[in-house]
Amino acid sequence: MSTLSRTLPRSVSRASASLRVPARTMTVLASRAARVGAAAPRAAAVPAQVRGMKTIDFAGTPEKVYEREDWPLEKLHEYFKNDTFALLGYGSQGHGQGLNLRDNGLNVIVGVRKDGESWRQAIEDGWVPGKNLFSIEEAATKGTILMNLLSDAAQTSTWPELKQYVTKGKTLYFSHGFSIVYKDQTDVVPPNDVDVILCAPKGSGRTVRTLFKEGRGINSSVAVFQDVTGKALEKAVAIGIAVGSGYIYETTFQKEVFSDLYGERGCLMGGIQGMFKAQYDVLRANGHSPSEAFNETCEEALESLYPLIAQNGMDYMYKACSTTARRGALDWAPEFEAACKPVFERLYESVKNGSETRRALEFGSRKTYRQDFDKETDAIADQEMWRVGHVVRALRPNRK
């Protein structure tokens, strides 16, 4: 068996977030989305401003931001008429970036191990073996966009066989810095004769794609690592619309790397449950029910607050507040923050230095990956918090 068919499954879905940023639908193949069954996006309300690639002012910093009004579909399938997107991979961003290019009615085909579980799970999303549906060798082969979407430790074990599919003239993909900038840990080092480029969606592939369902759009940062034809940063922007990306902003594969591991460590995953356990354990420490603590710490923040601070700021969430929910607020703030900030440092020069890295691709390589990984989020689920929580949601009118 190949090294190439002994892939590893994805061990990090990257946490959804959206910035508020207007958006209009794409126009998505009506004929196309029936044949996969999936719902028409709805349009969203035309801003009356004009969209499309631009210099912005974010606080004082001038950045280049690119929205899909500078692609429409018949530009998109004009620039990528004589392409084969090549999707490498079908987990979390495979799933969602396939599915859109796919009802954006891009020649796109799919490359996992024959008979796995993603292989069932393509043939499930419509994808059809022999069509559009390969092992990972054949669609390398066939593809000249290849979208390597492999988990990061599997992107590392598969390279060797992978490269040689790498010919001059492709363009090779990537939604993740990590085996690039991490190539003395990786060995992934592409050929000098190929574009190599980025496009990374600010939220997991199942927001990628609920996202374009509804007709709105993932924000994404866009990157480019190698430029042979002088189009790559084009056809990074390109890509990251046909993808199902409403807003994006440009980066370096360092940097994008460097972001989402400190990130997901941080305030999208670790540093939440971190301080969702500190919070719920003190008071019930101090006498508190198990629903009382739950909502106070979780039910609370997730279901009024954050929503707020998502659609309007953290000001406007606090002027929403009563009086006293403020005072405290802004008096505590300071505290927290400076009580984190060390962490944070740390958590930042161990992403910087390679730590993280070795870490991850250690677990990830592991025979015993997902056996181990279920068993810590298993213990996840078991703590006393997330099992009141499992009560409390089913409390939720909605849910009835």
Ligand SMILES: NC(=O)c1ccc[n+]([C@@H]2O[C@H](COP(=O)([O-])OP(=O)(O)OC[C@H]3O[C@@H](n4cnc5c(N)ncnc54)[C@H](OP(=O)(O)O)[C@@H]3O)[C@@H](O)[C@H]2O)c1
The other form holds:
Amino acid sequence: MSTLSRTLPRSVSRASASLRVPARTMTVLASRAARVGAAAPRAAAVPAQVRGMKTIDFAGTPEKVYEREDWPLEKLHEYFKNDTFALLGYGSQGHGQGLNLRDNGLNVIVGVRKDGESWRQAIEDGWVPGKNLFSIEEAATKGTILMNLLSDAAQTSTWPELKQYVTKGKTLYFSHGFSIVYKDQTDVVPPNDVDVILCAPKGSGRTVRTLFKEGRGINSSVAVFQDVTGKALEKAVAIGIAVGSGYIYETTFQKEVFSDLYGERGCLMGGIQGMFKAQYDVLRANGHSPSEAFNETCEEALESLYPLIAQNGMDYMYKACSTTARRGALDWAPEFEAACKPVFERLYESVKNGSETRRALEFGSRKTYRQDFDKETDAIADQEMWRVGHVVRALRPNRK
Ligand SMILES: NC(=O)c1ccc[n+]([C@@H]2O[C@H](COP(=O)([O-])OP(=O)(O)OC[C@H]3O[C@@H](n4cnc5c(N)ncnc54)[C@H](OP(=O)(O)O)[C@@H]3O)[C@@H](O)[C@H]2O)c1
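Requested next: the structure of the form predicted together with the ligand (the form predicted alone having been shown above).
After this comes the whole thing, all chains and molecules, with the earlier chain placed first.
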């Protein structure tokens, strides 16, 4: 499909011109739309606000949202003046959240396996052995807020050793509900005299870092599993802001892990690769050249159309395309929905009944998990579609 309109449809510009909502009363979405000078979302609701929290109407369902404006840096410093954040694990989230906490002037230390890949990476990022870089056990001893950012499989295998450091008055923090919710498989059962909270950024830890450095921030969700101090939610929100969140949604450990495992297996990662591959293969089987098959499957999606969806929604992207494209997309969307629905239902059930967890734990606790993953992702890189992608990306006009 190569029919993307050069200019936005008139209805879109009109909606943009009529956006005259006072800044303080706009929803998150509306304020974002105003910033990009584009169409206002249809149901712009006025949030009811109490200090530190807003209730926002999400298409008819009110939800609570917390915002960064209520946690200026001085307040965070005061709030955490007696705390030491101990990052246990330095993968993508450890890196992003740890560096953001450090740049925000909070007291952070890192705990990882000595001489592992993460240890090397942490040194590269300026953490100093013996000063703010320790073994997992040392960091867990020194920390008051233990941020368990080990891989989900490692959270299970290290718990028998780690739990002795989770002592009264400390806070146990996660970025995923995995270990707590699937306790039948993980055996991660915290003592009952600590707050147990989570903050899960809605993106990769790399994005947590880059958006922070750009002064933007990422949105996250928070949840409380155990509230001993009566301050667990407030603390979760404060940590969420301290690690670089802009807006924070409220959830539960279970809802977070179910939706997260489901989403990444579906549209976010697994589904997208499956759909791209199926479309590409059919084009190739019908004699289309590799570049054409890639352009009409991936390149135009990623470079042109998905950013429009990200900016202002699916209808906005549809309206920005030709009538021919729009007609076909509107006709075929329900067919794809019907074909995919049973797969999504099976996937949700597989998350809910713990099968996905069993698979993740089994794979992630192999000694060779890194190499085994590499083999499979290398195989994707070796698919014709992605080898072609490599060439096409080099031909993007903005690439040197
Ligand atoms: N990545 C994301 O996009 C994302 C987003 C939201 C939430 N989360 C959650 O955040 C948490 C951390 O995820 P992540 O992606 O940052 O990290 P990850 O890549 O899953 O895990 C990496 C860390 O776990 C350590 N590790 C692995 N096996 C170990 C073992 N047997 N003993 C000790 N340490 C071990 C690694 O150390 P070595 O280098 O020494 O192996 C590394 O520091 C998870 O709960 C995840 O679900 C992740």
